[in-house]
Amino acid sequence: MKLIVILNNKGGVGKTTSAVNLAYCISLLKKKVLLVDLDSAASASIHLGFDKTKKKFSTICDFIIDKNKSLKNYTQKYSENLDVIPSERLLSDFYQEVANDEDDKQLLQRNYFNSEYDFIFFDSPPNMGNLVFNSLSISDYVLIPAQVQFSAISGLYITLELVDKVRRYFNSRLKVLGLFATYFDRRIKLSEEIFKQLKEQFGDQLFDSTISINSKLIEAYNNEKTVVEYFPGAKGSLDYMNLAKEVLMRIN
């Protein structure tokens, strides 16, 4: 069993979006994964049609303060080998407010995930705060999508930061599993300069494969779908498929 964070402290980088899409590229390759929405915001819950204001779910809320932490009892199933952990708009408030009144400050342990699971996925809030901590001190891995904007690249070492002081800290075993490009456009020579700078400054640690801007990963977030059942011939079907094998074969 393998624990990842999916994290950026900059929004709109591609981070939810990769996230839904990976965890399902990875279980289509019969790996059995489960994704943890730990974002306020809920985006990766919605993104897979599990949205509290329309109907009624336990969520990761309803995990933390259960004192048996049955985990079978709070994962909802999307598909046949991914399950689903998801998120509602008061997380962040609320896991605050419990640590408060909580000796131990870390409400999520490692031990409450078994391993049933080969991959655990983490969506986390694009902040540095208490639940992201919480998350990278129970992982085996970061992954870290980069945006391919020159503005985002000097936010990639916030992060990196952050990770080097869990790891010092808190979890010496958390490993960077690598940095993706995202919304990358081979047809415009910034994207092809930036992609060529973010490989000179962080070298082997930039996966080769990269995340095109495609409307379709819109589209398919719209009709509450992941875009490889959306459109499996779309470049995001594609781009996300070739991703999920790089990250297997570096694990590997």
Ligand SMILES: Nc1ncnc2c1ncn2[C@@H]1O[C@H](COP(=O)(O)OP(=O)(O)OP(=O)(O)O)[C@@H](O)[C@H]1O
Contents of the next structure:
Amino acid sequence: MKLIVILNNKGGVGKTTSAVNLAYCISLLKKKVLLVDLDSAASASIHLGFDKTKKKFSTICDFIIDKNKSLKNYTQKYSENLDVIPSERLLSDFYQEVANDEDDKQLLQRNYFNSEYDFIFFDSPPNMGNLVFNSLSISDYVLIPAQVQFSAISGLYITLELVDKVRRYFNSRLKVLGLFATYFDRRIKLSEEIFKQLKEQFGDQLFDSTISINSKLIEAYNNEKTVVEYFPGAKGSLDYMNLAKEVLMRIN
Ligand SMILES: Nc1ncnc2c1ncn2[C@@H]1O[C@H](COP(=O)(O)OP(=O)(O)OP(=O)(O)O)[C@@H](O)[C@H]1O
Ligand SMILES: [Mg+2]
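Can you now output the form predicted in complex with this ligand? The one shown was the form predicted on its own.
Once more the chain from above appears, this time first in line as the rest of the complex follows.
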């Protein structure tokens, strides 16, 4: 069982799109996957059709409050090999309340997650709240979506520094699995240039697989499906399948 946090302190870089589509692609490669939504915006949950404003189901809030932490009561089945613990808008206020009541504030512990899963992905919000810190302190890897934009590069160092701090003081197991380029646009020369810079600055940490700009990713989100289900032949589908294979190769 490997726990992986999708992390980047910058907003809108493709964390959720990657968490959802990568988790699904890995599940297609015969791995049992759980996606845990740690964002009170609940975008990953809504992406997979778990919209708390439309139907009733247990969320990460219920999981946190349950003293027995019986995981199977809180996971929702999305597809054959992919389960989800959805989030809800209430999460940010809720977490502060509960966290204040707990002595150790360690509301997520590694032993709450059982080894029925090969991979557990955490989708994180763009701000470093307690819950994100908590997920980093119990995980094996961090996976960082890097938007192909000059202004986004400095933010990557901040994210890496944060991971380094957690590793040094709280979780020596934590490693950066890698960074991967998102919003890559081969038609634009600047995109190639920025990718080259990313390669120079991050070396082997940068995945060869890239995620192109692809409107089908947005359409799939609007239809509450993963891109591979909605448009199997789309560039976004091929990109996330390639990334999934490269992620598995790195972990093995
Ligand atoms: N490769 C892509 N091509 C086109 N649109 C994309 C791509 N990746 C993500 N998007 C779109 O960009 C928007 C932001 O993406 P996403 O929600 O994945 O980012 P995020 O990092 O999770 O944002 P936040 O920090 O707010 O949680 C969404 O509307 C998404 O559909
Ligand atoms: Mg998001």
